[in-house]
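Only one chain is included here, represented as structure tokens and corresponding to the form predicted alone.
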Amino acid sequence: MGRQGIRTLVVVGVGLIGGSFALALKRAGLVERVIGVDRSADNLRCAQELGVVDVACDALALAAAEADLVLLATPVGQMAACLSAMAPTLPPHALITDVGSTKGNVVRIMRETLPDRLARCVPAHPIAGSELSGAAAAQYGLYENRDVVLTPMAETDPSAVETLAALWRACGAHIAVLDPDEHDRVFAAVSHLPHLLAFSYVNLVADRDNAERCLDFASTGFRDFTRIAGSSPEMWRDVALANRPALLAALHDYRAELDRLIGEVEGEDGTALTNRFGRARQVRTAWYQKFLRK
């Protein structure tokens, strides 16, 4: 292989985002052989069938053995028995990383569960993917000037980030490096809040005694703002306690948000409201923008 590139790659969790990263690399030819990992026989078979991955491997400590990176793509709830997993047959020199968009969970894992190899671990939470999952969901292309966090610990060394973050610049991603709890307050704030509070509105029409009707007359809005509704339950449950303190200050500050809205409609407050949607309106558009010159 090339300076950049490895010769083994295991994913464990054969997915959207794992999956894509094994595609990425393949196609840049920085990967050798892509050892898949997965708890569903069926998913592993489709991965191996779309050339998503080169072997498919059923136990996670003879794949590890052979790992000059790995790359966790689980839930984050399974990622400590993951760890536990491989830890005695990883070798020295093996790369281990993570996709979870959590990352001060991940840091305490890996203290607990792999001591004396911290200079090998580098989380990232790539910033792409969709409701989609499973092997076949798995696409070339989604990392292409999507941004990559990487959450460096004290104890990683330096060159271990730049090998990682090498790999995901020849997926087409951008990097930037954050501090892990710097990151987990970002994104309870941007990603996970947005998430909790699809779900619970989606609840919420449901359990109106005319769901049926509301339904059926729902159209973009709902479409648009439920989407990412249809995201796994699971990974989402994880998230939520993962995050638990950032999260709770930002569900938090949302009911204070609610509150102030409740009030300016009591009071019939046409400017304050006016006011209020029109700056949303302001810093979306600005966002949106500045999302598109990507």
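Form predicted alone done, so how does the form predicted in complex with a further copy of the same chain look?
There are no partners or other molecules in what follows, just the one chain.
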């Protein structure tokens, strides 16, 4: 292995996210061996057949004993149990990270399950995904030009952050470092809130007396506005509960914004509506120009 490389990567939950990380590190020549652990024996066999993992293992403690780096890519509900099972056998130098879309809860779980190893814990959130899932969906290029946010704790050793950042950069990702709470506030606003608003909007249409006719006439605006309402209910329940304080603050802010808008429509205040819509258009258009150049 080169200067930046590691010998053994343990991926717990070998799906699109964990599997693509393993593949990208293999292509970069930065990992010698990938051990996969997964609740689904079928998925794990598939991961091995596709070369996403080299070794399939159904015992977390056994895999942990070999680890230089552990990537937790399970649903958040299973994370505490996995870390508890791995804690006794993890070598002292092993680095522990995850891929969850909320970070305050991961910090809490790490503090509870690995209190003596926080220097080697680097919570992380790769901003990537697709509507596909499972090891069969893993791909080398998933992280090319995507952001990965690292949210180290006060206890995290800076060298652990640097090691993980170098591995993610080798996958093609851009690294950002945020405080875990700030991460959760940012993603409550730009990701979690719009998902919940889109789910709610589709439910509202579905509950109407004239729902069928409405859906008959729904077109491209509806299509794009509701795309994220096709996301996994279980995943978004977990996110909503895990990021509850920041999300509730954003939901209450949105309700206040909606009340102001309703007041202006009720009061037929055309000037206020034009200003409100005009500001949104200006911000969205400027954002999109920047996004396209990324």
